[in-house]
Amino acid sequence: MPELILHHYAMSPFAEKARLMLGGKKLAWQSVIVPPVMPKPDLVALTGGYRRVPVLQVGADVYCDTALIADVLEHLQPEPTFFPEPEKGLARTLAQWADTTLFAAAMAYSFQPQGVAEIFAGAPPETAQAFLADRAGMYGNQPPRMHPSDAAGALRSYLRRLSDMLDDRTFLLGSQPCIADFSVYHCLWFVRRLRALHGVLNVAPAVLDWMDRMQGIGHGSFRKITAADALAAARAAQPHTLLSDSTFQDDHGIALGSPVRVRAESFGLEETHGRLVAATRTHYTVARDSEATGLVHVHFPRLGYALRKAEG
């Protein structure tokens, strides 16, 4: 089993999703704590620009986005599966809804004034200001998508629908947790942490019981290492992907070997530049070489990310 290095920080919902997925697979991993806001010099050195967490590093391979991290963990440890048959397509679709629509509602609800006061309780005022300014920049300084009162109504509707799914199931799609469970959980996990706001979850007692079952999965076993250790691990290794699909799918007219830039489509718009070494039905991979990391391959899921030509 290769050494798994997770770059994350405690309060990140998507990092909690990754930590719980590692626990679900009963995998050992190494923990590198990343600053919640920019600058993030060590992480950006590894990814070439991408600044979101979590990032999973396996030697000189760097996997961005929890959707892709789930595929890597599934390859390493197929059982218990994240993608059960015959609901595999439904599980992925529900997970994508949770990671986008449900996440947006949960964050809009959580970052109303009462939530912000609790999240940053005891911290200097400039800490909250810096965090909110950082997140506004990640959205391209666009206005908020949802008012907290609208988000509260949306959350209650979603919670009732999730409760209906749990009428005769232990988990959302069956007797075992799948990728949909991990994706829904991390959004509600963040809300549940806020004493001033978590009462919205009481509309769905079955969902709270399900959350207790998900929390019981735990984070597996891990040990802390430094960012310098992680960069050294990248320099000491050669890229060797753990993603199973390799067939070239050209939707952009960009040949393998071309200089490209990749970025998220809607949140965290920093670009990663490199040489295109894979473009499959599920992911893009760019090669980068720097003094800090040596040669690394940075992998992104195709869904939710934009690939463009770059100047050579």
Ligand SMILES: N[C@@H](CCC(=O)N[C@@H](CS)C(=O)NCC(=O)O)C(=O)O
Second form
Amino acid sequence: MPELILHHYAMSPFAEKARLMLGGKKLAWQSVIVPPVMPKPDLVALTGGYRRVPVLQVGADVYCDTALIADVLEHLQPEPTFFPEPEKGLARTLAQWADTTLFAAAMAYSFQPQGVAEIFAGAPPETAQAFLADRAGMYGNQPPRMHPSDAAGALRSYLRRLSDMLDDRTFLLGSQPCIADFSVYHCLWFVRRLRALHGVLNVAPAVLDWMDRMQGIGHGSFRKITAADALAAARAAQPHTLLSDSTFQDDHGIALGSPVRVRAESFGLEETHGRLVAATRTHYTVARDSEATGLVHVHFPRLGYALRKAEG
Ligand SMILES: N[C@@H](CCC(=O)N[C@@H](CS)C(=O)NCC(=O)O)C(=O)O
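Form predicted on its own done; form predicted together with this ligand now:
Once more the chain from above appears, this time first in line as the rest of the complex follows.
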């Protein structure tokens, strides 16, 4: 098993999804804590621009986004599967809904004033201000966050639907957790940690019981390392992808080897520049070279990311 390095921070819901996926696969990993706001020099040295969390590093390969991290973990440790047949397409689609729509409602609900007071309790007021200013700048031209009252209503509707799915199942799509469970869980995990706001979950006791089961999966075993250790691990390795999908799918008229830039379609729009080494059905891979990391390959899922030509 190669050494897995997760770049993350404690309160990030998507990081909780990744930690729990590592636990679901009973994997051992190394933990690098990243600042929750910019600047993030060590993370950006590895990704070449992408700032979001979590990122999974395996030597000189850098996997961005939990959708891609799930594929890497599945490849490394196929059992128990995140993608059980015959529900694989349904599981991925439900996961994508949770990572976007449910996540947006959960965050809009949580970041109302009572939530903010609790999230930053004990920290100096500048910390909350810096966090909120950082996040306000992350959306580009995207529509602003939902109003908390709209988010509360949406969340209750979603909880009732999820509760209905759990009427006759232990997990959302069957007797074992699949990728959809991990994606739904991390959004609700964030809400549940807020004493002033978690009462909204009481509308769905079956969801709370399911959350207890999900929490029981744990985070696997991990040890802390420094960002400098992670950069050294990148320099000591050569890129070697763990993604099995390699057929070139050219939807952009961009040849392999071209200078490109890749960025998330919404939220966190910092670009990663490099040379295109793969554009498959499911992911893009960009090669970058720097003194801090040596040659690294940075991988993004195709869904949710924009690929463009860059100046040579
Ligand atoms: N689709 C991405 C979303 C990642 C994401 O939005 N992460 C949040 C933290 S939960 C983030 O990076 N926020 C800004 C930051 O930490 O700089 C994934 O699945 O990994």
